[in-house]
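Only one chain comes next, encoded as structure tokens, the form predicted on its own.
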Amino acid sequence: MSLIIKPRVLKGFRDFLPENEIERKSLTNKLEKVFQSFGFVPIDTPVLEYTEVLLGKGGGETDKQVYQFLDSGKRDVSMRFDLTVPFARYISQHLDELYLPFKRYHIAKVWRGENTQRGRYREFTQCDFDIVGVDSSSSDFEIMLMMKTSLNTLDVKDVTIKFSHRGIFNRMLETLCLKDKTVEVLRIVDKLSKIGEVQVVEMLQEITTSENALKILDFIKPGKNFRETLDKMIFLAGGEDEDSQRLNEIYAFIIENGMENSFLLDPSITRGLDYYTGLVYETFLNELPEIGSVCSGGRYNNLASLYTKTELPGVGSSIGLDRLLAGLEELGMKNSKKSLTDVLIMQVDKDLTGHYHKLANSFRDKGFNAEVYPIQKKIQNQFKYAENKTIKYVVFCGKDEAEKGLFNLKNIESGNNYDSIDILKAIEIM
């Protein structure tokens, strides 16, 4: 007797049934159109990278989450944990084949061995878009504009895009003589929305004085408006500089485009990853902020320095597709079940099978997705199949109709029947 293996998937990994995958594909197709409308081009990179290439010098929190192993050739390899680091390697390696500035998008799966929770998995899809080769307020703002446009295109409009500047934050830490503890402070501040002010201060007090901890807390609290917030940031960081000027320019663009209600200067936004050097962004669903940021990113002017001496400043953002879908489902905004098939040709006469496929091709030639039921079964069984796939239209065609080049069409949703029509009439109806 053969042993049956129990079918199961690893924790943090998932199968996707057709209705879920149809929705995911629909969203990514819409995003691709947005990215392309801004002049971005698609790329792809391998799932596996040499660990040295992927982790650089190592030693950070991310290292603990990476799926790392020796392959069959005893090479030390790792699965990509995001799409930004592989992109830095990619552009450094192919610099002679590309042009600058280079605007790319990349929609693909990544893997992190982290604790699973609502909207957070170990295998998940990121939708990245980046501009590399230029450091300007225009490129920083274009990424912010793409974030808003992308989410609006997905009918996700009740959101707030929070932004800040890591350069100003870093200068503030220097005034407190905490430059050597920047990474630790960043990781703590990045947890503010999850653990609250009291715990943040307690954790900061473990690495610095109580006075410094309170000054950091004061810095990351936003003011009543953009001007008040920025003025406080400038004061605590020791004065004006090019970073604060960049924020002023960005805000002027926001005002000029009438989008001030969608963006909020929030100095608590620091992003935990230490490769960010300038503007940083996070996006929250206003009705469900606790699920975390659904679109994040920032400027990383030194990331490619691991792989090349050529200066390659970059800025970008990433939509976490799985977290976004989890949030939309919780808010009751998930799309209703949809079918990829527009019309099903019913199998009512086995001798007409070839004609049914010819008829299906006629619909496809007109831009409709059509399929032929593969065997002759009871009509109610074929109807059940159409209903299960949420196919809107079905076609009946017997010998008499076939000889005349006609058929009968039924709209399953409305129950309307259209008898003895041809393909052109059917297209008008559909």
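Bear in mind the structure is a predicted one, so any value in this text is a computation, not a measurement. Think of the rigid core as the biggest set of C-alphas that the two forms share within 1.5 Å after superposition. Numbering follows the first chain given and starts at 1. First, how it differs from the form predicted in complex with a further copy of the same chain.
Taking the rigid core as fixed, one finds a CA shift for S296 smaller than 2 Å between these two forms. Superposition on the rigid core between these two forms places the CA atom of D241 less than 2 Å from its counterpart. Annotation for K194: C-alpha shift of 2 angstroms or more between these two forms, rigid core superposed.
Show the other one: the form predicted in complex with a further copy of the same chain, since we just had the form predicted on its own.
Lone chain follows.
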């Protein structure tokens, strides 16, 4: 008698039951259709890479979270912790086989050994889309349009995409002679929605003058409308420039496409310590802003400097599928189908098994998902199975009906019976 091993998964890792996996697949399929409709192409990269390739020679704050080990060939390898670094490596390596501008999407799992508090997972799915090789307002706007379209396609209509410009923020800091405190300021500003204005000013006062602290607060507070907000940003950053011109262009595109209700210029959006240099975006569910941004991104001026001397400016965004799903669940918008089966052929006579499979195939030929109950059991067991899988229709077919090419169909939900019908009649009913 062998020892039983307790079946369990690692902390921060998850199994997906069919109803959850059906939902996830449905969402990612819809997202893929949107990405493709904007001309983006899919790519894939290995889950494992050389550690040096993913982390560079040095290593920073992320490193402790990376799943890193020596493989059996003594190579120092790591599991990918995001999809951006592998993409930078990918495009540097395959530039000859590709073309610029290159628009790719990548929906895949990544791993981070993070603290698992507050619904954070160690294995989670990212949905990234980026345009690389061009620096234009058209691309900046296209990414924003995709963010909106993606979420709308998932029936999340009530969203606000907040955007700002990291270049103008940096210039504001320069104007205040705070460039060398950028990291500290970003860390504090990033907390605005959590700790509020008063505390932000208090914290800023610890690293600069009260006057500067109030100017920064003034900068990050949106005005009454786009114009007022941008004018204030321009003023505090010391005047107009290409970056403010870029924001003007973006806003004109938003107006022309009739989307001013979905977008908000919000100068408190900085994307913290990320590598962004231009436009930055975050997306909030209006009914559930507290779960944070479900789709974020921005423009970077050099994606792949670690691997190539070719300058590759780009802009992109990423949907956090797990957070979005958590949000949809909280909003009661989760769609929990236990299966995708339309009709169950009951096994009422074992001798007809071959016929049942033929019958199931005839439903499939008409575009329905059909299955044969796999063994002759009590009818209540078979009904229970249909119930477990939330199958709407069942078919009963005995020898007499089989000979005539007919069967009996039952709608379990309504209780309606349709006796001695054929496949054409059945699909009319279904």
